[in-house]
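Just the one chain here, the form predicted alone, laid out as structure tokens.
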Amino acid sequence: MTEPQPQQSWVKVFAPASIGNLGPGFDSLGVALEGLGDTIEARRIETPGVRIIEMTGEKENIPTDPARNCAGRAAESVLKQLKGKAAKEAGLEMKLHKGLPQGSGLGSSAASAVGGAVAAHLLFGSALGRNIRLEAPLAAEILGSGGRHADNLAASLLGGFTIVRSHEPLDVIRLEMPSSFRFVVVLPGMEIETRYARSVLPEVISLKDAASNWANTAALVAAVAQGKPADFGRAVVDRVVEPVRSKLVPGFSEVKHAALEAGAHGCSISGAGPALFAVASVDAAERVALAMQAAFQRHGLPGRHFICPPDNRGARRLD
């Protein structure tokens, strides 16, 4: 990521969408998606604090109050890291273009939080290490998900395939994602609140199901390291979270079956849903997307589909 330089002009930052809770990797695995994400423009102002002066795009139900907005809250967290006089006088205003709808399962709040934190970091030249750059948006992510969950944040900030080994203390491992992978994402016309999607999860699981998820998590990491999309797809098997959350998505079983019949290597829920993702080859991706979208439509849910290579760049300055 570009080194920060104190300045007065606008900076423009893009933070990519992501798939969190990747298959069996609940709260731990994530991957950044090319082409989808949020864009933040920000500049320094003389008035202390953070102001959001404009929001465009998928902005429905998203507040402009910085204290209640993920981008604003993350920027405020960065300003609190400043020292002395700068901490008291620091102020910025921002414009937020939402490329992701809220409650989509594609890391919408995480992309906003990461974009806000990176923009503030660039403007004020704060000497933040990687973990602090994650901690700032993590404070804001609580607004969206109700807890400290860094799987989407890590992927959006760092790009590639990320493993959150620990939240206390924060410990993230990043792997470069092979460019041959394709993620087919189908977003039906509905919303699932992340807090609610967490509330339905079981507090106790069987050892057999846990062992299956552990094995498939290891297989996902191996598939990334070896550059094998088919092996990656075969390891997208979740016996803990998917059976519960799939009940929140009308037609889930039929959509997943349609994806696999059309040639997908694997399919599961993206984040808390309602988006579903499939892993497919470049040649099969469009066919898989159309099959999934048609299956959703049979259940009265029109929607959108995206075919995304992995994003290995992560959050970045555009201007």
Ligand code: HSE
Second form
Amino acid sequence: MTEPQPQQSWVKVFAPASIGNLGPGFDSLGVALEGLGDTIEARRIETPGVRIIEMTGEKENIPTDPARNCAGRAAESVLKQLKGKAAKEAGLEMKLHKGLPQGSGLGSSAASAVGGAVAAHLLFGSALGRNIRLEAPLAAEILGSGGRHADNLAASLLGGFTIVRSHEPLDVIRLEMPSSFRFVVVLPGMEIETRYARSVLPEVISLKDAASNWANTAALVAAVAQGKPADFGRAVVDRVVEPVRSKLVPGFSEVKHAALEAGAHGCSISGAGPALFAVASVDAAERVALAMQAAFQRHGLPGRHFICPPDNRGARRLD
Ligand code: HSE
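Cool, the form predicted alone is there; where's the form predicted in complex with L-homoserine (HSE)?
Up next: the whole complex, starting with the chain shown before.
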């Protein structure tokens, strides 16, 4: 007769949503958002491998097969880094609560991947460095989007404002985001696959457009460092990606115009879209959100909005 095994305890992890690119900083800039994100509970089990036993929340079209699920895949990558006997025997099961929809542009797959990786690290006590903690979710993100980009992952893992200076090797710089910033995000109730949104991007761009994006990317970093939301918004100018991807978002120009008319400091596509984000003062945020939502509505898209301060904590244990 086998001895009954002691019940393993659960760990609970929250990983925030994020805005990638922030206009000109394609694949390099990101900011984590307070109040939106995925929650993952996980515990060790005797059976080797990763199992997803429950999914709740905005789980539409998200597979429970761990090999095709960002949280599951990221946890698998962590287990693969274990050595010897532990590598063969390690098993975990997880419950995933999706707090944001897939394909919205708010770093949904990144939040799942970061949450899955952090939970696995906690359970298997791996004292791994920051880059290793990013590598596992990155493997999962590649699965979801077809591209090696860590802008959403870095923001979700570390919180604040993140700059992925290099992807190979990974080199991330993090800045604390002043709490006076407000990000308005409006989801138009449709989905754009990141993989598709990346396939439409130009391979060649003009030096003039590149120089504009470089200047504005630098200006965004300066605005964070100086705590100036209006300067930040003014630098949300993307002459490379937005002109192409905006065609995928019905009503893009009207929604952006509505945001600026209502007092937003700046507005662009959040990540790969279709969500749009605007930078606004605390006072103007609600007005900007409603104006953007109404503009989407005029294009037949019943949107919803969120007004988020930055999340400076990043992925964290909740229990
Ligand atoms: N930087 C990425 C992109 C974010 O724009 O494709 C989407 O996950």
